[in-house]
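Next up: just one chain, as structure tokens, the form predicted on its own.
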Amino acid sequence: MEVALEGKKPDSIIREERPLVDKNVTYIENSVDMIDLNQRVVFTADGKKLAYDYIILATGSVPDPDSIAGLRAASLNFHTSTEDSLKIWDALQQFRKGHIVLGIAGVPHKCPPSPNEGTFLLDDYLRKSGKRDDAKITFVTPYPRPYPAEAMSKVVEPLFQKRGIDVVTFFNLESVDPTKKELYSLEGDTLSYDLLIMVPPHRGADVIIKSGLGDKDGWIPTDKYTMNVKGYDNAYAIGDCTDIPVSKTGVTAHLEAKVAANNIISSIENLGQTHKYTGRINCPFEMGSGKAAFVVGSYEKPVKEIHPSRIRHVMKRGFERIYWRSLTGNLDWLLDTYFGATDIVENSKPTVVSSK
């Protein structure tokens, strides 16, 4: 997004994956071909076959436009790669007027509030480089209202309205012409752009659907308490990956393989313990003017409206410094005390009582 929108390096967001395990952990860089959850195989691209007595999925979920006729080619996206989004950044550098179409394709998609991130950003940029009066902006989504949350939807949209952004909603994009640079809906509809930004729908990884362990569109049947790949106690799944009912997000991904891990040691060493994911949810929502909200809720606690302010959005680049640190799980203590209680935890084994 801030490579796409604020110009930023590439570099500067990226790390080698390596370095981040820990020294006691064999870390084997390849490909996976095939996961055998029945005979607990898992074979590389390599042919090499790696057995193992508990597995975590976490393959993430794959951008998707070739789903939509003419979506790859005419349309530009930060969700596919830093050279993706550096296209954008090039296109904004060459854009003098005309009208900009930033939207959502498909879903589900990584990220929820990303395109309305993007907006509020794109608008931010013009404002910036003196184009804003010559450049309209038009929100395209399939949903109902602006934010498919409707607490938060109640926060941008009168944001979209103050900054003078058009908003299309109930728009399912069918297909786009970008020979004529036209939009067309399932619904009938046209839109025209001069230039077109939308997020593509995502589908699961190519090596979850080659091994039959995902529905139809690739994502992974899993409990979504005990992150259990459904039928299997020793596989779980984290992540993008899953099919259940919450944010395809890095927040979302580190809670949830706290409670795979958690269910593993207590399998491994008997504890009796059963560890369950609240379904705690807290996206950093950039909204523009350096000001941020969060996107936070559970199972049992729907979405909130959550305004944006200037100390929110400081905490959003906070948090940014500190996020390849909390991949140790060193900084599990802190997120703890922010979060609170993300993983419940239920004991099954009998108390013992001593006589003595």
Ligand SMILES: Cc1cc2nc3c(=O)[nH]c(=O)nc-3n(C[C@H](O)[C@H](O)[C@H](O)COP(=O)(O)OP(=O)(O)OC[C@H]3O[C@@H](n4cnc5c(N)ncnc54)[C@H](O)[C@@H]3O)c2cc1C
Contents of the next structure:
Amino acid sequence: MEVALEGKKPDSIIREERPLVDKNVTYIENSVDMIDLNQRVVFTADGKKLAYDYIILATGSVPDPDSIAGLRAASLNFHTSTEDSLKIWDALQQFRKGHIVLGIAGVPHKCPPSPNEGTFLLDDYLRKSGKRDDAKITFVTPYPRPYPAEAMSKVVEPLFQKRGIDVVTFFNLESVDPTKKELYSLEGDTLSYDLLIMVPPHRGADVIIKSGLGDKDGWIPTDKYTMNVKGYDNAYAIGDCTDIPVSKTGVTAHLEAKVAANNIISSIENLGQTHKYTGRINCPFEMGSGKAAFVVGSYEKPVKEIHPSRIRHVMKRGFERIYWRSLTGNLDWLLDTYFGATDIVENSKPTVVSSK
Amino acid sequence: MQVPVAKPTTVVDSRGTMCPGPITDLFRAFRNSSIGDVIELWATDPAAKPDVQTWAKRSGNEVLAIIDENGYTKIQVRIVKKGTAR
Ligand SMILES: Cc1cc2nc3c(=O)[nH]c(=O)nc-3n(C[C@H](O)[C@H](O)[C@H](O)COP(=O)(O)OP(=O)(O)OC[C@H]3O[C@@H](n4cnc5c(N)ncnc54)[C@H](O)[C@@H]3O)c2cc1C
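Show the same protein again, this time as the form predicted in complex with this ligand rather than the form predicted on its own.
What follows is the whole complex; the chain from before opens it.
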């Protein structure tokens, strides 16, 4: 998003994976062709067979612009790759005047705040570059309101209004005509555009679909508390690849990873403990003008209204600096402190049920 | 409390999911539906009822019944209008 709308260099957000992995982990760089949970084996693309006792699936989600007719040809987006994000930055440099439509082409998609965030950052860019007066911005969404959860929508709506951003709701994109530059919805509405930036609908990874482990969209049926793949004691799924009803974000992937890892430790060491994910979400939410909020909630407590502030923006950007170091788990004490301190919802610390 | 008026073509079980879970699940079913289909949404989230009603009104689809079961609500929607604005 920052590459697309702030002109950040892609190099600054990409790292080689191997050095980020803890040295006690054997890292195999290979593509997985098939996963057989019954036989407990993983087949790699180059024909190797890896047997396992426990497995954690973390195959992520795939933005799929081809699932909507005309979308790939018509729309730019900041979800498929940094190269595609750069295309938005280039298009904005060329843009002089007209109607920019930004929104959600289909659900689900990763990072629920990202379509709204993109709209705020687009407005910021146009203001800073002196082009805002010649641009009309429309945010388009299938949901009844600008942000799906009502509490945060109450924060977003007046800010969009203040910035002169139009909102079109209940627009489930059916197709796009790149020649006529028109969007058509399943609800029967038409919207024209000059520049189109739509977040594509996502699906599960190819390997999950090919291995027959997902539902019809490729999401893995997962126990929302224990993170077990349903029906398998020794298989877990975390992050974007699951079908559990929480946002697809890095923060949830992190919290779920700890639950899965602790349940595996408990099983190996016969501790008789079941660790449970509480559904805690904590999505950073850029709202323009150097301010940000967070979307915080859990299974038990719906999302609360949180207003943007400078300090939350600094926290978000600050975390980007320590993110890479946090991947080894060495900074978990810091992250745990953060999640504890921002525990504004009840019951949002991972819970442990002991049967001993 | 209403009684079911039609045999559902698709049942969407969104119980236990909070906003926007149920409406997201409904939209996924709507995308895969045909004219005449009846989608039956099961939801525990209280926002589901007003959200589905507003969506149906806006999109020209028909809420057939809203049934309060023990701890959740069943909402039946008949798809009478879908797409092709051109
Ligand atoms: C614009 C944007 C902004 C975002 N901002 C935030 C934010 O501020 N905070 C936040 O928490 N989240 C944010 N997210 C969401 C976050 O990036 C994802 O939710 C997160 O990366 C999910 O982690 P994951 O490990 O489940 O999947 P991924 O990070 O997608 O990793 C899955 C991995 O599996 C690999 N894989 C898949 N299939 C195979 C195979 N067959 N063989 C081998 N490897 C395979 C993939 O190559 C990939 O490396 C953002 C996302 C976007 C697009």
